[in-house]
Amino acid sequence: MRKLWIDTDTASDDAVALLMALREPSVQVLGISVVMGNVSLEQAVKNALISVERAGTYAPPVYAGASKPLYRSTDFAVVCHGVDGLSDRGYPDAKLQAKGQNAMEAMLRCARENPGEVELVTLGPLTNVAAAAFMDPEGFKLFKSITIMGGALRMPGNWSPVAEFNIIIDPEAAEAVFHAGVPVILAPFEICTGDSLFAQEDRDRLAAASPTGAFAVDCNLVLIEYGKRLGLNGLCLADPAAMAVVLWPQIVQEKQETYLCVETAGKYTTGMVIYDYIDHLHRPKNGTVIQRIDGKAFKERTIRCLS
């Protein structure tokens, strides 16, 4: 059985993703780690937990990391889920509690402890990543790859002109966990828009197809207006759709090595994810970009496994 990490500064989106590998029979999660972003560190930490009871599963320890980026301030994105993440619908919290130990020590006893066999998902901003990677850089390196959800590639960005919000967020930490020796796998922002969009007709399906799907769909109600700002006709998970690409790898339509890197100084294009396709920096190949999804096989995965 795969063995995945998953760390997520949980609000609507995260909390779905979450479901989904906590309900894929084919995967463990070993644990979850939390860091600020989507909204505050402890917000995060209690959304994490009513995720987990929620998939009605198992509950893998849960960990609380950076409450804030490793230099800059934080900024979080109540506009696009709600005060508390979850599109305040009230929901009570979770009887399971945090472990005590830091996310990042935790994260790397994991990997100490199943060498080249744990797959990091990470969901959020990369400064609980990055910190890791600064404390233990050869157990760091034990991590078999690292999934991430972040960047907007073929589109412009969803928090400034060209920057997506996980990397915007802390592009220091971004830029380090990119060049950090484990392979990279980037799931940008656009794999979950055109075919991968839950329209109303989806949505309805997914809500009627257990308490789990119903759960998945009320959370992001805040998120669904959000997204018509963006011109976006319906739901866009794009946390969901770098699960996806985890769990089911097989609806993966287009991908390609390249060189990846961070811009941490412009002053229009901080948070920019370098994507360098046609090899003009002439740099070796860190990373794998996922370039286009099954958008149809994504949604009907979804559906079932939150059935």
Ligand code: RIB
Second form
Amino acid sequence: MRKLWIDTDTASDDAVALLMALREPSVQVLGISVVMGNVSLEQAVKNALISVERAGTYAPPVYAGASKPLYRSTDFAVVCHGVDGLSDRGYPDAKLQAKGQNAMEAMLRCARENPGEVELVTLGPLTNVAAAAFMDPEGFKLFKSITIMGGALRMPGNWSPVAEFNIIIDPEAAEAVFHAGVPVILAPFEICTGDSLFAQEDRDRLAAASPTGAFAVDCNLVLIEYGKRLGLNGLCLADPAAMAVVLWPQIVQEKQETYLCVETAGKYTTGMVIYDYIDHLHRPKNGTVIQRIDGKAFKERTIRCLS
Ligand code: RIB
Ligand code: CA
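Instead of the form predicted on its own shown above, give the structure for the form predicted together with ligand RIB, please.
The next block holds the full complex; its first chain is the one shown before.
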């Protein structure tokens, strides 16, 4: 049984990724750490607990982490997910409670108790993960891998001309995690576009699949409208695409080992992920970039997983 730890800034697409992980029988989610990002830390914790409850399977412990980036101030992605992050649908709070404020300690304890086995999956800014790596560098290296939803390498950024939201909200954290000594698998924004977009008929099938599927569509109504304003002809589910790469690696059609780093001081380029696959910088490779996935398989497996 594969073991996962998920770090999330739980808004509507994170919620779908959590549902997928908790309903996929081949993996066990050992814990969930929450970070600010799409919404405030407090709201993200509430949304994570709602998502765990809506998955309808089991309830891993949920821990609160960082309420702000390492060095910067932040804004929230209200325009993408609504004020509460779940399209302001007024879902009741979960009955579940969070375990406490010690996300970094909990994450590190999990790695030390399961050396070399836990796959870390990050769906938000990397503040919690960087802080954990600073606190216990050797313990952090006991994670098997880190799959990061982040970056926009072959398309414009979604939060600046060159930067994707999870990276630009805390670029120093991302740079630290890329260099923390654990193999990085980067799932950039582009893999949730193109044939990975959930068109109306895909959304209708997902909504009809089960109450969990209906929640997955309903909580993303604001993201659907936001996508239309960007000219996307479907719902772009970035975190579920990254989670699908973890759960079902056979959907990956193209990937590249490379050296990865993050611009942290650019006047216009802060938050940009540098993807040095030509080896201009002569640095050792520290990651693998997922360049293309089978979008149809991603959607079919997601609908089946939430049925
Ligand atoms: O850029 C998309 C990413 O930023 C997703 O993880 C979304 O939830 C937001 O956190
Ligand atoms: Ca997210």
